[in-house]
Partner chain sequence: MKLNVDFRNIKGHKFSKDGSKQALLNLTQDSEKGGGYIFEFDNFSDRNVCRDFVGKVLGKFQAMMSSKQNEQLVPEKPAATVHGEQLSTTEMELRMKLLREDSELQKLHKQFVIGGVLTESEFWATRKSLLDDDAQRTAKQRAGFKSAMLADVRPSTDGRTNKVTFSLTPEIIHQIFAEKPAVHRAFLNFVPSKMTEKDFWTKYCRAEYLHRTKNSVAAAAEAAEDEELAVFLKHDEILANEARHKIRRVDPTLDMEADIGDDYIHLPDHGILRDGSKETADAENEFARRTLSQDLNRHAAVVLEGRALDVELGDTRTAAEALARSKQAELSTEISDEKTNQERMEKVSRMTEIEDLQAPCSLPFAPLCIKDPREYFDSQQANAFKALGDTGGGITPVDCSLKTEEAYIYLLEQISEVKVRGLNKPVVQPEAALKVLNGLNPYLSSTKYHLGKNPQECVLDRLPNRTKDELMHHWTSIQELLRHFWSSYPVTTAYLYNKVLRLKDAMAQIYHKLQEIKESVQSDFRHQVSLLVQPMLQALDAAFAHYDTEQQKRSVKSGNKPNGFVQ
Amino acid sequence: MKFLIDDVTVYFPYDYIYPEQYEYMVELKRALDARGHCLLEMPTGTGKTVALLSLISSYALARPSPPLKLLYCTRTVHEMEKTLAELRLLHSHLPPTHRSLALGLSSRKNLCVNPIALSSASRDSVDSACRRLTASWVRAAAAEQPPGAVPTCPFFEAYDRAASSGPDAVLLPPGVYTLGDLRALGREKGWCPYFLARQMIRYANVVVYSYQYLLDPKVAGIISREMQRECVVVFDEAHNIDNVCIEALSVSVRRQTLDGATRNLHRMAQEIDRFKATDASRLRAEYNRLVEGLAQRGNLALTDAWLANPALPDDILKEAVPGNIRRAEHFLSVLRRLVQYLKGRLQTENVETERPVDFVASVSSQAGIDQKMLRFCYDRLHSLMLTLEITDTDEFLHIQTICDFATLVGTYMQGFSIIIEPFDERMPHIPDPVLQLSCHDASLAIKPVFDRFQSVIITSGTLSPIDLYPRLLNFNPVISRSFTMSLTRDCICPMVLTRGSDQLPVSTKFDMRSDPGVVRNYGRLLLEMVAAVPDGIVCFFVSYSYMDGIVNSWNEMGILQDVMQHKLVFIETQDVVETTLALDNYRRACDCGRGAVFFSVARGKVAEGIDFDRHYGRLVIMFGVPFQYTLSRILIARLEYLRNTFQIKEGDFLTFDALRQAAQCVGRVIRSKADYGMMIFADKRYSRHDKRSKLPGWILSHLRDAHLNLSTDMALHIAREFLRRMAQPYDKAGTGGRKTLLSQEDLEKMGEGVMDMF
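How would this chain look by itself, in the form predicted in complex with its partner chain?
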């Protein structure tokens, strides 16, 4: 359908539209008009993504100059695929003259088609295998030698030849390209899909990639450097965005890292000696370059680009590298002293928490490395590695980590702390010392994004309380709104279960969680539900260890065997491959009508981005409140920082964090208004107002008072009733004044109504 919002013709790929989608688009358009940032909470199951894509694409078509680009950030690659699939649907409804180019971007591992590079397992080894074949000096060597003597990548060479005649030669025809499409295209044309995609994001109208490509300065520095200001940046499913920001600026150093770094330093010393003997001029040239203040070698070849500086672009010093680390040997000895110092610090038996200022002072006094040297560590290392023509970058990750750490600790004095722990609190018997540089301020990493781009849209199904995010991320949204859901029928049914059938309370509170009575009551709940609910059921637990424990207990008690009489059981594990296969099987079991249960973990991979819509999830059970491990030092330090700088109380933040995770878990159950699903919050603490009120409005509005304090048998009764009700036919469009599905006609009428009012 096609309709007008103010002066913009919006192309929407469906014949009907939900009223909230329409409102969402109106708000979004106002934000784009104002060229400001916005924060929109919209319930899951109302077609948020398609509304976003359709409005922004239409807006870009309506205002062709300056060309507006959409940077769509997702958390995971599979979400990227989902978004691109929606985009493809939208594209088939755009007028043919306005076809645009949209593509997904990922790492070499997901895009490479070279069989040699692909045979390596991890991302880093694919990266370095690629570098071994495509680094500028490798290619230079290959050009001098007879063909075949130095292996190169045929895909990259073909792409490079094609691209050398100008960017038009490799410009992709308009369309939507998923990672799979890019790979297929690369195979067909013999071009390297990764570098093709890297090149194409400059010309593309829509780029879909993961958060890190914008938020992590190391990645953003090489990938997103050239994006113009006229970009609309969308962070979808952004309820965890503060954590991503914090992660982006945090480093942890373990004993293995330090050992590896020592090995790396050895290797580099050998390389330096070799170069001194054979090609001393290179080292001299580097020195001269550094004197002139060029840490980087100017314009690097595309293939030589490495992870960029971990500090934010505004904070990187634009001056010459200090004199005492200009010479390669001197720099190496500085690094050696630093590694030695860190090793000494790791030997502590107590937990130590330090501010960066104190840490830098201590480094300076004990290892003789001043703050400025620390700050330049990363760039100096990068330069040295290029000079030494090191291609197996995956081997040198350790020393790179050390330099990341040094640069960050030398750059930031505020909002960070250094925490040294001799062992994990939860496993005190295993010594595993770790030194962590932890960022507490989420606004640091996202600040350049807010500054650089004209509109940043942060949206999710769970952004409650919505006033907290602007504080955490330190920005002023022009629009900040939370939408409710208009339903034709009550197709979601949240319940709070506080007691088992024996009326004993259930909870995952620390003192109660291992109580066999609680474990049994949880098991009975699952068993009853498994017998009553058709198709798929998803269960979320508070942590992996808790899930393992309770599943083992259920197995011992025989509850698991009874559950298996009704449905197949699949479990999320820490191994992603296995989890992916389990999910795939789970879906097949639901498709074929066998029915299945999926056990998953809040904050886990599955909770983050897998939909359990329609028959894939008719019921979600959230066992317990997914609080963080409150004794964690890093969490304590972060809470302290939040209290001091943003005046956010610890308890409030913890509850907010737990409830957004819980809401996120249960929200995966519904995808459209034709869909239906139940949500059970199984913990007595959910019945308390301070916890419950942190749930997003669209769940709260369906949470009836009668459903606040249920026991297992009552919940079962309600579930049966609900399922029976949902099985009845209903009027999709809604009745009377409360329309829940709008057709083009309705929209036109609405438009006229607005005209009349003004």
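Given the form predicted in complex with its partner chain, state the structure of the form predicted alone.
Below: the lone chain, stripped of partners and molecules.
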């Protein structure tokens, strides 16, 4: 369908549109017109992705100068593929004169077609295997030797030969390319899909890739360096964006890291001695280059570009590297002293917390390494590894971590803490010392994105309370809006269960969670529900340890055996392969009519990215409130920083964080308006207004007062009534004054002011 929003003709790939999608597009267009950033909360399952893609693509068509580029950021490869599938459908509805290029970009592991590199297990190993075959010095050596003497990558060589005749020779024809399409194209033409995609993102109108490619400075400096200001950046499912920003700038150092770094330094020293004996001019040339400054490194070959600096702003890049780390052997000596100093710090028996200023002063006085030397460690290491022609970078991850830590601690004086813990508090009898550089300020990683691009759109189904995000990320959105879901029937049934059938309160509060009465009541709730609810039920627990404990107790009480009389039980573990297998079998059990229960954990992989739509999830039970581990030193330091810097109270942030996780868990159950499902919040704390009010508006609008303080038998009665109602036929499009599906004709009438839908 085709319709107008102000002066923009919007191309939409379906015959009908939801009213909230139309409202969403109107707000989105206002943000693009204002060239500002926006926060939009859209209920889960209401077509957020296609609304975004349609409006932004149509806006770029209507305003061709300057050309607008869309950078669409997703959290997982699965979400990336779903987005590209929607984009392909949209492109088939755009006018034939519009010739645009859209593609996905992921790591080498997801794009490589060379069987030698792909045989490596981890992502870092595939990267390293790729460098061993494609580094400029490896290819130079291969050119001088007989064919086959030095192994190279035939796919990259073929791509490079084609690209050498000009960029047009490897330019992809317009269209939408998924990761699978790029791999198939690579095999067909004999080209490397990864480097082809890297080359194409500068010409593409739409690029779909991971958050890290924009938020992690080490990756963004390589991948997203050439993006122009005329870009619209979308962060989809961005309810955890503050945590992603913080993880991008946090570093953990353990004993194993330091031992590995010592081995790395020993090998680099051997390489330096070898070069001194055979090619001393190379080391001299590097020294002269460093005198001129880091920016004079010249343009590296595409295959040699390693991770960029985690922190350095451009003005520092123009400075010369400090004299005392220009010589390779002097730099290694500095790193040895730093590693030795960190080993000494890890030998503490008490928890220590320091600000970066104090830590840098301590390093300077005890190891003789000043702040400027620390700041340049990462780039100096990069330069040295290129000079020494080291390709197996996966073996040098330990020394990279140390230099990453040094550069961050030497650059940022605010928003960070150094926390040294001799053991994990949950397992105090096992010594496991860790030194953590913990970032507390999410705005540091995302600030360059806000400053650099004209519009940044942060959107998700759970952004409540929406006013907290501008404070956490330190920006001013021009639009901040939360939408509700228009429904012809109440297909969502949230309930707050505060007590069992015996009227004893239920909660996962620390002083109550191991109470046999609470464990038994939670078990009885599950048992009653599996007997009454058909198909699939998903249960979320607050942590892996709590799930292990309560499932074990249910087994001893005989509750688990009773549950399995009605449905099969599957459990999420911390092993990805086991969990994938469990999910696959869970779906098979639901498909064949046996029914199943899936036990999962809030903040786990399943809670974040797996949909339990249709019969795979008719009920989701959230056992408890998923608060973070409040005794964590890192969390305590972050809460203190948020209170002092952004005036966000500890309790407010903890509740906000727990409730967004709970909303994310229960939101898995409803993925479209034709779907239906129930949500049970099983904890007495959800009945408190200060907790409950932080749930998204689209859940609160269906949470009736009569469903706020339920016991197990009352919840069972409501569930039976709800399922009976859902079994009745219903009008999908809606009737009367409020339609839930709008046709092109309805939109035209709205434009004329004849019909008011909202």
